[in-house]
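We begin with a single chain expressed as C-alpha cells, specifically the form predicted on its own.
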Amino acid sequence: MTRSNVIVVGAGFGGLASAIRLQAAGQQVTLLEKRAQPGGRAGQIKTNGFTFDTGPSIITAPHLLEELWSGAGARLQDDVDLLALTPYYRIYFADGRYFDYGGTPQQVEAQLRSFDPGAVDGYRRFMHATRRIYQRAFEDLANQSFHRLSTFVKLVPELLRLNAAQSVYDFVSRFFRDPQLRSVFSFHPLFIGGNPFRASAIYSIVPYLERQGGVWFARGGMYSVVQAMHRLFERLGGRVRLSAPVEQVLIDDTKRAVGVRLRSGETLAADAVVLNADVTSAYTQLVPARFRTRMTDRRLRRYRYSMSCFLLYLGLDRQYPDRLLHHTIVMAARYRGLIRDIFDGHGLPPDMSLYLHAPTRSDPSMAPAGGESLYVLAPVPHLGAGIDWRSQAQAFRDRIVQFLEHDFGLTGLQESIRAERWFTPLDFRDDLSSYLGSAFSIEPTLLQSGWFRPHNVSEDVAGLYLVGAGTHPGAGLPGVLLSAKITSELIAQELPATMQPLLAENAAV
C-alpha cells in the first residue's frame, strides 16, 4: 500500500483548487480522477478543428483565481490569458427586442430607458441594495463554513434583514416594473441550478458581482484554466492519477477515513480524504451506509435537486456575427411557466430558452477560419421527470436546430454543421455520476443553503471532507472555488492537531 497525506477524489475545479491549496500548505496530495482528462464538468471536446468547452463558459470573480495562484507563489497572468467580455450577454426576447447586459453604467441605463423610462432609478436602487447583500453574503459569509448550527443560528436575523426569505424574482420586482427587465435581472440563479422564483434573494447579487469584477473568458477556452491548474499543482509537487476511479472510501473502526480503494483493487492510505464529486453519488456510492447515521440515503434523496441540461455542440463552417455575440441568451415568451416546467414538471416543456456560447467572437482559435464552435445549452428537467432521453434526444436536438434556424434567424444552420456532439441528463448521470442527472447538484434554496446544505466536513466520518457544487456555498465557479478554500482551511485546522500515522490494516472494508 502506498501512502499520501491527503487524497482528493475528483479533478474538477473544486478538486484542483483544493489540491493546489493543500499542496501549497505543505501537505502531500494525490489527486484521483476517474476520467481520462481532468476538469469534471469543465471538460473539452476537440473534433474536426473545432474546440468546445463542455461546461462553464465564463469567469466571474477572477480575484478568486488570482488568490489561488498567489497562495501557491505564482501569478495567474503568467499561466492564463483572460479576455474581458463587453457586453456580458445579449438577451433576446420572443418579440424580437434584445438587451445587451453589461457595459458602462451609461450604456446600461440607456437601454433601460428604452424598455421603461422609470427603470433607471429602480436599477440604481437595485444595485445599491445588492451591494449591501454582496458585501455581507459573498465577501463575508460565503468564506466561512456553516458545519456548526450555532454559527448559522447567529446569522439568521441578519439573513432576514438581507431579504433572504424573499425569492430572487420577488426581490427584483421591487425595483423593476417591466416584465422583460424583471427577467433580465432575475435569471442568474439558473447559472447555478436555481429557480429564480424560489432561490433566496441572497442570489440576486450576481449583477453586482459581475459589475464589480467583470465577466471574462480564457483564451483557448475555459479548459485552458483547468490545464493551468493541473500544471500548477504538479509544479508544487502534487501527483495526479487519471483513469483511476475510486470504488470506496476506507474507514477504520473509529469511523475515520484512512484512504481509498480504487476500482482496480489498489488501496491508497491517507490522513484525510476530500471528495470533489456529486455529493449524493459520492456518499451513496463511496461511503458504506453503515457509517452514515446522519447523511443517510433517505436524507440525501429528500433534497430538492437542480434541473439538468441538454447540451448541443455544433461545429459550423460559417459564422453568425449579426445574431451571436460571445454569449447570447434566447428567452422564451413564457418565463414563470417555463421555469415551473423545468423544475417541477413532467416531460419536456413545449417551448425552450437557450444559452448560446460562440467563443470565436473573442478567440478565433476555437474553430477553423471562418467557422463557429457553437455551444447550445437548453435547461431541461432532471431524470426525476421521467423523460426517456434514449428515445427523445434526437427529436429534441432537431427542435433546437429548427428553432435556431427558422425562428431565431441562424439561416442555413443545419447545412453548415461539420461536427456535432450532444450531452443529455443521462450523460450527467452516467459519465459525471450526477444524481438524477442534475447539472448543478442540490438546488440552491434558502432551506438548502448554509447549514442546511451538505457540510464541507462530513457529519459522520472524521477525516472526510467535501468540496464542489453540492456543498457550501454552492455551484458556479466562484462558489466551487470558495468551497475549496473553506475545505482546505478546515483540513489545515484539523490535520496537525489530531492526525496520527494510520495503519492500512485498520481500515474497514
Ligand SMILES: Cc1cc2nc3c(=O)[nH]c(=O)nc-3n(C[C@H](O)[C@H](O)[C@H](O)COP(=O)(O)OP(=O)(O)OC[C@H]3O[C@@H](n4cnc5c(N)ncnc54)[C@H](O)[C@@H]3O)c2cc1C
Given for the second form:
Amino acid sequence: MTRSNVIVVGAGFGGLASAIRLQAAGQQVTLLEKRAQPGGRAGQIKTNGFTFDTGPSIITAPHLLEELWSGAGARLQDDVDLLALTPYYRIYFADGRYFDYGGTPQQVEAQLRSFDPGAVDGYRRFMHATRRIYQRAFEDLANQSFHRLSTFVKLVPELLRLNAAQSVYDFVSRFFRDPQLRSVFSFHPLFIGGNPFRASAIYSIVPYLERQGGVWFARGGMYSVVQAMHRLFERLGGRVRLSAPVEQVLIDDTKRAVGVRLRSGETLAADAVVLNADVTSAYTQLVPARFRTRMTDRRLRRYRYSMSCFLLYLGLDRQYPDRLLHHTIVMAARYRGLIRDIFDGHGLPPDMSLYLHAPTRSDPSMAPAGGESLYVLAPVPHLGAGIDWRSQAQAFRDRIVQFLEHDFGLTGLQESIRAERWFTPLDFRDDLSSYLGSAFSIEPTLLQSGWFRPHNVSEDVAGLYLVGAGTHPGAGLPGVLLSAKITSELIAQELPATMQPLLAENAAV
Ligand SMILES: Cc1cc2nc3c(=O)[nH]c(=O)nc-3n(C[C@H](O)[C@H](O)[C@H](O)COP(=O)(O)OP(=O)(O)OC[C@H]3O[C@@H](n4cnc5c(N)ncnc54)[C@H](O)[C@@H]3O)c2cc1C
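Alternate state requested, the form predicted together with this ligand (shown: the form predicted on its own):
Now the complete complex, all chains and molecules, led by this one.
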C-alpha cells in the first residue's frame, strides 16, 4: 500500500481547497478524483473554439480565495486574473422591464427609484439589517464547526434575534413593497440551492456580501481558478490522481479510517480520509453501512434535497450585446408558483426562469472572434420528481431555445448555433455522483443548517472528515471554501503534521 497522511476523495472546490490547506500545513496529501478533470461542478468544456464553464460562474467573497493562497505562501493575483463586473447582473421581468443590479450604492439607488421611489429608503435599511447578519453569521459563525450540539444551542437565541426563523422572502418583504424588487433581493438563495420562501433570513446576506466584496469573473473562466488551485497544490508537493474513482473507505476494527480502495482494486493507506464527493453518495456508497450508526442511509435520505439544473451550452457565431450582459437573469411572471414547482413539483413547470452566462462580455477569448459561448441554466426539480430526462431532454432544450429566440428576443439564435452540449439531472447523478441528481446537495433550510447539517467530521468513524456543498456551512464557493477551512482545522487538531509546515513568509521569497 502507498502511504500518505491524508487522502482527499474528490477534487471539487472543497477537495482542492482542503488539500491545499493540509499540504501547506505539513501533511502529505493525495487527492483522488474519479473524473478525468478536477473541479467537480466547476468543470470545463472546450469545443470548436468555444470555452464553457460548466457550473459556477460568479465569484463573490474573493477574500476567501486570497486567504487560501496566502495560507499556502502564495499570492492569488500571481495565479488568477480576477475581473470586477459592473453591473453584477441584469434581471429581466416578464413585462420587459429590467433591473441592472450592482455597482456603487448610487447606481443601485438610481435603478431602485425607477421601480419605486420609496424603495431607496427600504434598500438602505435592508443593507443595514443584512450587515448585522453578515458580521455575525458569515464572519463569525460560518467559520465554526458545528459538530457539537452545545455550540449550536448556545447560539439559538442570537439566531432568532437575527430573524433566522423567518424566510428570506418574508424578511426582504419588510423592506420592499414592489413585487419585482422583492424578487430582485430575495432570489439569491437559488444560487446555493435554497428556496427563497423557506431558506432562513440568514441567507439574505448575499446582496450585502456582493456590495462589500463585488462580483468577479476570472479571466479564462472559473476553470482557470480550478487549474490554478491544482497547480498550487502540486507546487506544495501534493499528489493528484485523476480518473481514480474511490470505491470504499477502509476502516479498521477500532472504527478508524485507515485508507481507501480504488475501483481498480488498488489500496492506499492514510492517517485520515477527507470525503469531498457528494455527502450522501459518499456516505452511502463509500462507507459500509455497518460502521454508520449516526449517518444511516435512512437519516441521509430523510434530508430535503435542493433542486437540480438543466444546463445548455451553446457556441454561437454571433453575440447579443444589447440583450445579454455577462450575467443575465430572466424571470418568469410567476415567482412563488414557479419556485414551488421547481422544489416540490412533479413535472417540468410550464414557464421558465433562466440564468444566462455570456463570458465574452468580459473575456473575448472564451469564443471565436465575434462569437459567444452562451451557457443557459434552467432550475428544474431533482430526480425525486420522476421526470424521465432520457425522453424529455431534447424537447426541453427545444423549448428553451424557442423561448430565448421568440419570447426573449435572441433573434436567429437557432441558426447561429455552432456547438452544443447539455447536462441534465441524470448527469449530476451519474457523472458527479450527486444523490437524486441535486445540483446543490442538501437544501439550505434552518433545520438543515449548522448542527443539523452533516458535520465536517464523521460522528461514526474516527479519522474520517467531510468537506463540500452538502456539509456545514453549505453550497456555493464561499460556503465550500469555508468548509475546507473548518475541516482542515479539525484535522490539524487531531493529526500532528509530519513535514515542516509551509510558512507564508518563507514561501513568498
Ligand atoms: C450549475 C451550477 C452553477 C453554480 N453557480 C455558482 C456560482 O456562480 N457561484 C458559486 O459560488 N457557486 C455556484 N454553484 C455552487 C458551487 O458550484 C458548488 O457548491 C461547489 O462547486 C461544490 O463544490 P464541492 O467541493 O462540494 O464539490 P463538487 O463540485 O461536488 O465535486 C465533488 C467531486 O468529487 C468527485 N467524486 C465523487 N465521487 C467520487 C469517488 N467515488 N471517487 C473520487 N472522486 C469522486 C466528483 O467527480 C467531483 O469532482 C453552482 C453550482 C451549479 C451546479
